[in-house]
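Given next, in structure tokens, is a single chain: the form predicted alone.
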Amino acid sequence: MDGILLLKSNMSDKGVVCLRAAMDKETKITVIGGGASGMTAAIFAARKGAKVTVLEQLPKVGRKILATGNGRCNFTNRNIDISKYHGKKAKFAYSVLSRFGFLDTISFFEDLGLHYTEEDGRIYPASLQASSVLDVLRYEMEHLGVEEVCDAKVDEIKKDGRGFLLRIKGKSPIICDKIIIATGGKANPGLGSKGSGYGLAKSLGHKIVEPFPSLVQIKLEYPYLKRMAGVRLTGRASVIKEGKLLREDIGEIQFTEYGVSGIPILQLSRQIGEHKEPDVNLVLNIDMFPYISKEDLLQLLIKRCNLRKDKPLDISFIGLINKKLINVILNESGITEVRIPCSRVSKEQLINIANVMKSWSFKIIGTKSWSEAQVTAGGVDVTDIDNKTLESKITQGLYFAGEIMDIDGDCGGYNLQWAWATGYSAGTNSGV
């Protein structure tokens, strides 16, 4: 393997140590992780002059990035802020951002050879295809010489003198002088993040903070989520703990058989995460009409109904919520006879439906899965890791990136903002 030292399995660790001063001077660094912020940090070791090797334990690198924006690839966000980002201390997200925002990661890109297109501050490449972004990357560790080694999965990893030892399983040993762990978080782990990364972590002195789904779907406890099962609508989604509100997202929600998806469900999945004891009681609550107030809505009512008064009360309904809605709606705001003219149908009653659509509340139970989620939340904590370098405060020439930190980001690019600004630090520092 070129620039970087194999051994025999049944090699003795006096004996890499012996080897190891046999090895020239040039630093070598082992990536641990082919994803989107494990290629970035490879990269930048590799600019300073370091011989880089990534090792993947899936058979190609890049698998995840290819599922990203609907395999379109939003990969960042001109409204990169810190409030976008979460963590048990978020604001260390501050100095890594800093170092590499918006326009860093446009021209980085663009130096490869990738244009982009916007939607709303989302950024995607103009191709529209995920597989620009992964190739323009694979092409530039190409060539700067650094080394793909795929179905490679790291067992145990070794504090060998000012450097480290690789034991990989099925494969020979690896020593390098510096190590980049970049294995990502638990969430989707048929992409490759199985949380391997975190027990190599907790090895070298680190602690993890549970880790949990996060930009997931939402799971309620509903009598009529079956028949409500494929409606989407425009709302203002919010999360309410015993009462007091914890966060609100409008966009286009679309309920399920288990409960509830779309973007601002998503946003709101890491509330559910960050407060999911048994004891806790979580509510969602969706207005369904987000920009008129409950009296605009109710004259609304109020003239649809005075329009035709001797139309059935669930068929002056029609062209103003789906249908699969009305009979839902009007049982929820205690009406029983759906069919009564609307002559007959008092302003409280209507009252109620204003109430029910401006406030309609679902108990919450919890998210999907892991094999759902975009994200983890949660991970190595960052207090032992230093805020600039991202080098390990407690173990000399180890660094991190991407989603194994306790960081994470809001849907719409933040997330690979995020691998990207940290493959930067990570791999400029160690690559010196």
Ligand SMILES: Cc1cc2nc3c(=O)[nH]c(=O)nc-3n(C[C@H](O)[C@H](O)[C@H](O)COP(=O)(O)OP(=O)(O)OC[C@H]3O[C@@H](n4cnc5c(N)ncnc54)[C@H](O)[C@@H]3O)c2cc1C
The other form holds:
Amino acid sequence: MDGILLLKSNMSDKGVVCLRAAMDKETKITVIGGGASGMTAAIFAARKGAKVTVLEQLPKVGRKILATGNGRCNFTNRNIDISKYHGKKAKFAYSVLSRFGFLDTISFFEDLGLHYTEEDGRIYPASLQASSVLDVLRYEMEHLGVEEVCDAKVDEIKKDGRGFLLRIKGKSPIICDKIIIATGGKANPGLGSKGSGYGLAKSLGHKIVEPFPSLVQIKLEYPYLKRMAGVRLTGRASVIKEGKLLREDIGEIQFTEYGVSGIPILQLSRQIGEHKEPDVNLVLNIDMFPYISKEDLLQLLIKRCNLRKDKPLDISFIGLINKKLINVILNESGITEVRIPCSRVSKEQLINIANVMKSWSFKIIGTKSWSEAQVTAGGVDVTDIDNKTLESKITQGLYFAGEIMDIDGDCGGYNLQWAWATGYSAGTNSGV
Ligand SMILES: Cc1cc2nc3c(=O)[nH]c(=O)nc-3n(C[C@H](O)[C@H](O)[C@H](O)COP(=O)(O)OP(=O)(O)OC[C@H]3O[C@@H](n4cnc5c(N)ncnc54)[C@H](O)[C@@H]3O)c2cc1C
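Form predicted alone done, so how does the form predicted in complex with this ligand look?
Once more the chain from above appears, this time first in line as the rest of the complex follows.
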């Protein structure tokens, strides 16, 4: 490609600057997608001396970053570990994260002027503003001369000799030496990523592992959900398939009209997408007292009943569990007369109640949709990507960064860590 004189059409066209002058030896890299991974890739490629352009389909870059961590951006986690990452070939993440781990993220952002604060290993900007993360990335891109072109949706990529030709909706085409596809997945399409990157990757020979929503709320079939909506409790949630435990997590669980939400629920949602075949019986089990054994809970219920012999059974549960749950739990335990005095309650009935509280079962009917999901499970099959450079093994000069690949992380800063780490590798290796 070097040395070819290129035609650039309309120089005034919304800031699309052209391309290539004769005998220009600088590597021209186009990053498709101005999200967390694309901006990081652009910074590292530019630090290597490449001339970098970021194409973003939205009017501004980094829109999703602003929504992360409820506007606070949980941008990494002290406990980065391969066990927090998933995908058909999850081990692929190991090599990437060992090249750019937690400390690398911290020092990358500290160099950009971003200090951090920590909550149980979750790392946030000291300002507690997601916009700080976006701002420092943008300032660094500007400082390095990275060109940012917004309202630029890449519709088509063609291999063009040793380089690439990119067709952009409503703009002149771009020709460049290398490209980094950082278009994200399908999660939360309102924030930009709608899955268009999969088509681009496919057109260059890549396979896609069927994407499905992850880190998303779970839908249940249960007759009392309306009554329970709004209740929060600290419990252990487990997903069980045909009697076999798939995954469990402890934390605050929230009941809603459609099912359940909360961090432990989001963590389990991947297992549901993974096992969603028809006729598979998936059950959500909730232990309302994860820190007490069943026997100790039973003793507690017996003691509470003995202390309130004349009181109705339902009243004896006030102060132990949320009021909205009392009748539901009693009904679930086979007790229809919830007003009987505690003195008339048998030990067997209390055992039934303790059993329900320790192992309350719900039929899972699915997860909420893409619009509620925080991340995409599935994506570009990593078998065809070099785990050191993130260059395609199929198309030379093509790199990938971020959520577009078939790797997704747990809730807690792991997905943004993946974005920074893949941005680093794709940027550094393409920039040389
Ligand atoms: C509500 C919410 C909260 C979250 N909170 C956290 C959190 O606190 N911590 C954490 O670690 N993770 C969090 N995540 C996940 C995390 O934000 C993502 O995993 C991460 O931002 C992915 O970065 P990315 O660069 O790969 O993709 P994206 O951020 O999705 O960026 C891709 C960009 O590419 C653009 N694009 C797409 N197609 C094209 C095209 N054809 N041409 C041009 N541009 C295109 C999109 O508009 C988008 O701007 C959250 C996600 C959501 C939705």
